[in-house]
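Only one chain is given next, in structure tokens, and it is the form predicted on its own.
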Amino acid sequence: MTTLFDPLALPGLTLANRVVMAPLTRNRSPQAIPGPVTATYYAQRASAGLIVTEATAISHQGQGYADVPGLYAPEQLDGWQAVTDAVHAEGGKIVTQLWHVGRISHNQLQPDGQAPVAPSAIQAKGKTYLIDADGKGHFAPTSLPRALALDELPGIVGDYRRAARAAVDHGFDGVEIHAANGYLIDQFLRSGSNHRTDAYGGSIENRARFLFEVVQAIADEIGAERTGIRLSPVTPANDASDPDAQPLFEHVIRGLARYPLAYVHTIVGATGGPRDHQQGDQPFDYAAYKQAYRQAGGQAAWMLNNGYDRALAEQAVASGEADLVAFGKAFISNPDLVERLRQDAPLNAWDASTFYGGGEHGYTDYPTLAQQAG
């Protein structure tokens, strides 16, 4: 019987176990530059089979929150090189999550104070994170976006391509395309945020066009075997909505089967909320969604995320429902989460007040089992 702690060979790399550190925004990269404390943070968690970094902006336009890292300036890439070196020195594997937030941003965070961009000029019912002049962080409503022109889309696809190349050139084992949680790619997918009438709006096929262009560009640049993708079929995060999620995401997943991706990462239910959340009249059928992928020839490892504890994760892997299980907040407060799961040891409680912004407290100072025993 397969367990959480068995190795897994992906097309581009071999993982020591099936416990994945999920991407977790921490807002500790001033000027979008990951610093030495970030290298320490990820190296502490290198026993994960795979680390997926916090979402990382592919361009200045792609930024949506204060003090989140980027992949578009030399000093940012130098910072990430130190991170990947530190993780590899501890025997870990790490990919970065490529991020363009689209409308989930604020004029204050955009180049020259411009409006954020989106498929359509529809303001999200959501908030972003800003830093005041006195250095204190707070959440603020997102700004009204402008609709992207057709001739701008190839440039954004190019930003994804360049960011993927920069990532692997600076030590990452691969990349994860962030196509979930109401950010730019997800905004194109969903009818609630995409009211376009051109080749990127209207039908499911048109709304999925941008996603497939991004996947194709990244696969061409670094290889599909070093590429994963994250999807969230029914999450309401960041005002994501579509009443017909099943046909939309079955179309998406069948299209992804064309590429020999490393993995497909699916958020079950509402991100950080109920696993049985649904949009529209019917519950989402995750088994049918996975079956559509496999029947279309998709071979990527199947990663699931959201609300998994040890028992649920073990059941998912043992049954074949998942090849990998991603854990989020538990990794914040338990740098040695894999060992704690292996021993069925108690977990450290997390301090939610330190999730976003700050320094080492609540970031690199959670103890391991060995430290607690010593």
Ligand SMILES: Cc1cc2nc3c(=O)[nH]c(=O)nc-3n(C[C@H](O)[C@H](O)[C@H](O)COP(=O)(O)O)c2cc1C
Given for the second form:
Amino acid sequence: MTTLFDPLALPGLTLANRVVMAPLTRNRSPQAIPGPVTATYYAQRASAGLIVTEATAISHQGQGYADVPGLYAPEQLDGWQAVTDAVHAEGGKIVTQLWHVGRISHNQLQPDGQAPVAPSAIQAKGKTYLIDADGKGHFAPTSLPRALALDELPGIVGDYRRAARAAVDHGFDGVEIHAANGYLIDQFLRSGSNHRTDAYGGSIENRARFLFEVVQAIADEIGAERTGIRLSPVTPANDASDPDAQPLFEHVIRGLARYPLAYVHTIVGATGGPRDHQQGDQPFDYAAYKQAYRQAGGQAAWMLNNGYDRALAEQAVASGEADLVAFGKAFISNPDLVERLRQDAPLNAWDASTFYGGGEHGYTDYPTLAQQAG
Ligand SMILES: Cc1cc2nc3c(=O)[nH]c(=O)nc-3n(C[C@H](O)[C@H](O)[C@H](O)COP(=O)(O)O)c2cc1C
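Next block, the form predicted in complex with the named molecule, ref. the form predicted on its own:
Below: every chain and molecule of the assembly, starting with the one above.
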């Protein structure tokens, strides 16, 4: 029987265990540059089978929150090189989550104070996070976006491609395409945020076109075997809405089967909320969605996330429902989460007040079991 602690050999990389650190935005990268404390934070968590970094902007236009890191300027990439070196020195594996927020942004964060961009000019009912001149952070409503012109799309696909190349050139073992949680790719997918009447809107095929262009470009650039993707079929995060999630995501997942990806990462239910959340009248059928992928020939590792504890994760891996389980908040407060799960030891509680922004407190000062024993 497979356990959480068995290794997993993917075509592009071998993971020491099935416990993945989920992507976690921490807003601790002033000027979008990850610093030495970020290298320490990830190195502390290198016993994860795989680390997925916090969402990282592929371009200035892709930025939507204060103090989140980027992959588009040399100083940012130097910062990431120190992170990947530190994780590799501890024997870990790390991919970066490629992010364009689309409409989940604020003029204040955009180049020249312009409006954020989106498939359609529809403001999200949602918040972003800003830091004032006095250094104080606060949540603020997202700005009204402008609709992207058709001829702007190749440039954004090019930004994804460039960011993926820069990531592997700076030590990342691969990338995760962030197609979840109501950000740009997800905004194209869903009827609530995509009212376009051109080749990128309307039918499911058209709404998924942008996603597949991004996947194709990244697979061409760094190889599909170094590429993962994150999807959240029914999340309401960031005002994501589509009453017909099942056919939409079955189309997406069947199309992804064409690429020999490293993994497919699915958030079950509402991100950070109920696992049985649904959009529309019907509960989402995750088994049918997975079956659609396998029947189309998809062979990538199957990663699940959202609200997993040890028992649920063990059961998912033992039953074959998942090959990998990603843990979010538990990894914030437990740098040695893998060892704690192995021993069935108690977990440190997380402090939500230090999730976003701040310094080392709530970031690099959570103790390991060994430190607690000493
Ligand atoms: C502080 C915080 C930051 C997050 N940042 C990201 C992110 O950058 N990218 C992403 O895809 N999800 C992000 N998420 C969602 C988590 O990856 C994960 O889906 C969620 O926490 C549920 O998993 P859990 O129950 O194991 O915590 C974030 C969640 C939290 C709590």
